[in-house]
Structures are given as C-alpha cells and as structure tokens.
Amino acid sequence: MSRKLRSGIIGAGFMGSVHAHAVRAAGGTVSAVASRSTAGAEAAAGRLGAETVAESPESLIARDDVDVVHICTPNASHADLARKAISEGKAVVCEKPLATTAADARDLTEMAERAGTVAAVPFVYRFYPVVREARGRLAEEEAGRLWLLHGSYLQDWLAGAGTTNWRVDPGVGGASRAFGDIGVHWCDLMEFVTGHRITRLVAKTSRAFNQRRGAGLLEEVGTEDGAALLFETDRGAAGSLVVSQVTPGRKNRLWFSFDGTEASFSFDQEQPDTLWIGRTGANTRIASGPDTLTTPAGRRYARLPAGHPHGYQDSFNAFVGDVYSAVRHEVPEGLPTFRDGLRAALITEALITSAAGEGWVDVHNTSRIRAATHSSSLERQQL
C-alpha cells in the first residue's frame, strides 16, 4: 500500500489527542473524529488535525475514507464499536480494556482473527527501547534462571475524595478500575518482557475512598483505588504487584524488577531512559541509545542518541507505527494485538474472582482460541 492510512478517532479526551498525535507520526492523517455529540467532535477537531467531524462512531466507522478506527472512548463502549468495525473490514486500535467482560473480549478477538483483520489493543510499554533490550537479553538467559518477578504501578490522579472520574462508575468502567485500567498493564509487560504466564493468583483490592465527590454531590465508589496481589507462573517463578490510583507523588510509575539467579533487571516508567542490571559485584545503568544497547530489537525503537529523552507519546507513536506496519502487510514483532487484551481480560477476571474471596484462582489459558497466521489474515485484509 503506497497510500497514507487514513484514520478515524472515536472519542475526543486525552486519548483521542495521543493517538492523533501518533497517527501523524507514523505517516497517516485523522480523517475523521467523532465523539458523543457532534459539537464535541467539532470542539476536538481542530485540536486533534482531523480532516471532517463524523456526526456519529457509527457514522465515522462506516466511511470510505477511513482505514483504519481507533477506539478512544469509555469502557463499556469499546466492544459494541470494535464489533462494527470489524464488520466494516476496518483495522481496529482499542483502548483497553478491550472490553469490560472476559466473554465479550474472547468474542472480538475470535471475531478479528476470523476477518483476518489487523487488530490492536495500545500496551505502549512494550514499545520503550530500555523494556525491549531486557527482553531481548533475558531471552538469552543473561539474568539466569527467573525464579521472581515483582513490581508496581502507582498513580496519584484519583488521590483525594474531590477528584472523580467516570472509570470510577463500574457500569461504564467496569468492575475493575485501577487493576482494570493500569494493572493489566504492568502484567503485559511482565509476560511479554519474560516470557512466563500467569498461571493462577490471589488478590486483595481496596479503597482509599469509600465516597466521591462528583457534580457536587458524594457518590459511593464501586471501583477499588488499589490492589495487591501474588502470582505464580508456567515457568516456576513467584511473583507480587502492587496497583495503586491513590499513591500521592507518583504520577505514573510503573516498576518492575525480574529477578534472575544472575542478575535482576529493572526499569521505572518515571525514568525510562535506563534500564538497570543488579550483580553480586557490581550494578550496571543503561542508557537508552543505539549506540548504548546491545539487541536488535532495543536499537531498533531507540530512534534518539543516548541523553535525548524517550518518553509516553514516543512509545505510542512507535507502537501506532508498527500498527501500520502490519496493515501495510510488514509484521512487527511483539505487536500486541485483540489476543493480547483477551489476555488482561481474564487475569482481570481472576483477580476479580480471588478478591471477592475466592482465594487462589486460575488464570485461563487463551491457546484454545483458534490463531489466524498473520499471513493469511493479512492476506485477506482489502484496504
């Protein structure tokens, strides 16, 4: 395909601007943008450089001059519009979750691997150059034997009882908030940086808050602010994470340490120029660089000399950019797709399960999911 991918923006927040901004970086243009009403779109478009306002998602998933759909929008409403999406023969990027049920998440995923349909769901943390060189090298086994993998992320934007958000509803969020939200977020990264699965877990969830104020008026919470967890994996290791919405002074610090019978690697989201590798004899900071790291795959997505910031908007634009890549029939390696976010769907649900007092709970498996070949999905996208 010679052509610019031309895209269409469901949803007019925060979100809908980061993934405008990549859709530009990656070479595309914001054909259209839609949001709940037709004056918010018109208020967005200006700001997210989109071509013409669609008067609906529907309206906007149905145009010939989009391409490719990208999902921006409140939880609860992500499975309905991916379905039409993928009905119209559209490239799919959607927010996670992908959607606020483990079933509905199975049905969109065997639903785009069906269509042969380029389908993304944004877990960008992958796409910093630091996180792609500890995976590449602990592929090699340089930490030794992985035994335990532990961690956080820790936010402070809901930190107080006058600050509220519509994720903080579980009929539009979902019944997960801060596990549903950021949590599935740090476990993407842990299978994806290791290559060990969750297996089974056991969880505690909990409320700073137990009311909000919102509109004026106190609301009870149906959401947790935080949750604490430990795991197993299909490798042998143990593993914690800690999730907070409510930590003040962490602005979104995701942390991981994966211990090794060698070394520990660790990164943190809030200085994400560094990967650090622990030794008995002596730690090691790497910046990240081409010139500074040693994996194809962690020179690949560091565009930047060593000293020049990568940051939450470079990500994504990468991660959009390998999006395309894969419309275009080129297959990135280690682009998260619908199966990806079937994935943080199920581990929600376990944690889900364990915390309403299950204890340990199984994390299922999605092999059974029958895989198209990117090939011949590819092969029968028509854009």
The other form holds:
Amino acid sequence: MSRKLRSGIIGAGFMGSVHAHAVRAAGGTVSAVASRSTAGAEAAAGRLGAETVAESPESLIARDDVDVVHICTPNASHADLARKAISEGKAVVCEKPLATTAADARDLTEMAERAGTVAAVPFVYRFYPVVREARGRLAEEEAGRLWLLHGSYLQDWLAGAGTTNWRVDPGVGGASRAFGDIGVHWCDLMEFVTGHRITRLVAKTSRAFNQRRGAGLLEEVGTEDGAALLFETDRGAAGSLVVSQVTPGRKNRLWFSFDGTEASFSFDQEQPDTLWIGRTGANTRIASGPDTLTTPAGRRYARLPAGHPHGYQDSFNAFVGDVYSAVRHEVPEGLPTFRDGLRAALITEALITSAAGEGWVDVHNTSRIRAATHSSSLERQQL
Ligand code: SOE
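Same protein, the form predicted together with alpha-L-sorbopyranose this time rather than the form predicted alone?
Below: every chain and molecule of the assembly, starting with the one above.
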C-alpha cells in the first residue's frame, strides 16, 4: 500500500488534535472527524485539518475513505468503538485506557489479533530517543543487575476543587482516574525499558478533594487524585511509584530511576532531551541526537541534531509513523499494541483491588480474583 493512508478521528478535544498533527506528520490525511455532535465536529474540522465531518462515530468508521480509525473519546466509549472499527476491517489507534475493564480489554485484544489488524495504544513515552537509548543500554547490562525501579508521574491540572473534567466521573473515565490515566504510562515505560514485568503490587489510592465544582454545582468525586504503590517484578526487583494529578507545579512530570548494581538510569519527561546515568565515580548526561546517542534504537528516533529539542508531539508523531508503517506491513520494534493496553488494564485492576483493602495482589491473576471474590469490593471502590 503506497498511497497516502487516510484516517478518521473520533473525538475533537486535546488528544484529537494531537492525533491529527501526528497523522499529517506520518504522511497521512485526515478524511473525517466525528464528535459528540455534528456542530462540535464542524467546529473542530478546521483545527484538525479534516476534509469532512461525519455525522456519527459509526458513520465515520464505515467510510470507505478511512483506513485507520483514531479513537480519542472519553474512556467508557473506547471498547464499543474499537469493536466496531475492527469489525469493519479498519486499523485502530485507541487512546488509553483501551477499555475500562480488563475483560473488555482482553476481548478487544483477542478480536484484533484474530482479525490480524493493526491495533495500537499510544504509550507514546516509549518514543523519546533517550528512552530507547536507555532500553538499549540496559539490555546490554550497562547498569548491571537492576534491583530497584522507582519513580513518579505527577501533574497539577486537577489541582483545585474548582476544576473538574469527565475523567473524574467513574462512569465515564473508569473506576481508576489518576492511575488509569497516567500511572499506566509509567508502568508501560518501566516494563518496556527494563524488560521486567510487575508480578504483584500493593496500593493506596487517595484524594485531595472529595468534592469538585462542575458547572457551578458541587459534585462528589468518585475517583482517586493520586496513588502510591509498591511492586515486585518477575526478575526479582522491587519498586515504587507515586502518581498524582494534584501536585501543584508539576505539569507532566513522568520521572524514573532504574537502579542497577553498576549504574542508575534516570529520565524526566519535562527535560526529555537528556538521559542521566549515575555511577559512584561520575555521572553522565547524554544529549539526545543522532550523533550523541549510541544505540540503533536511540538514533532511529533522534531525527534532529542534538540541541534541537524533541518534545511530546514529536514522540506522538513517531508513534503514529510506526503505526502507519505497520499498516504497510513493516512492523517496527516496540510498537505498543492492544496487548499492551490489556496489560495496563490488568495492572489497573490489581491497583483497584489492592486499594479496596486486599493488600498484595498478583497482577496476572487479577481478572480471575476480581470475578471470583472481589466484584463487590470493586464496586465499593467506584467510590
Ligand atoms: C492528561 O492527564 C494527559 O493528557 C493524559 O491523558 C495523557 O495520556 C498524558 O500523556 C498527558 O496527560
């Protein structure tokens, strides 16, 4: 397939426009946009550079001039839309969380794999060149044996009881908010970069505000503002993660330190052009760039010379570029698929189960545990 790939974008908010830019950067076109209302889609069409407006998400999915469906709607609608897109034979990019339950995420993953369609979830922090560099160097055991994996993902856009958003409502955003929205990015990144898998975890969720003011009314909050968790991995490491959407001053600070017996590797999403490597003798800061990075994967994603910052949109563009290569049957290494979305859903369910008072929870058993014994505690957790 050498002609331009044509996309349809469902959802015209912040993420819809990030996807639209990335489609064009990947050499594609935005054939159509659909939103909650036709008026909303018409208002967004110019901003997104869409050629036409579809009357509904369903009619967008059915269009012949849409090869790839981008789902950028509130979380509770992801599963149904993704199912429809796969049934229509389309490639799909579905915003995270892939679904608000692990059962739906599993069903979608199996459906996409059976259909053999490209089905991706934007775990886009994988696409920073220095992140790929860290992954390549850790695979070569430059840090020695990784034994402690820790970090945080902190934002402040929900700081203030006067701020609210659809994500706050568990019926729309899912039972977990801060973890389901951003904690999963950190876990995906940790597992991707280190090759370790979380086997079990214990979590405490917390809220800064029990009520938030939406449209002038005070509303009870049903989801967590933050979470703290401890975890163990299949390769014998211990770890911790703090996630928050109410940390004043932290805008989008995803930070990690992966500590080995020889070196520790650290990355800060707000300073994404530097990989920090600590050693007992001297520390090194490696600048992002094709001439400064040493691993093939790091260099592949470093498109501009060092000193020309690579940002969030660049990472998103690289992700969509890889999705479109996969649609053309050139599957790039490290593409986050629905299976990674399922992984995130399983970890999220473990977090919810643990935070509901269950202590340490096995991640790979999460669905079974929930179905057998914890459906009522899970419902309680919908707080
Ligand atoms: C909002 O918390 C948000 O846009 C997330 O939904 C994205 O996944 C993250 O990349 C940036 O923050």
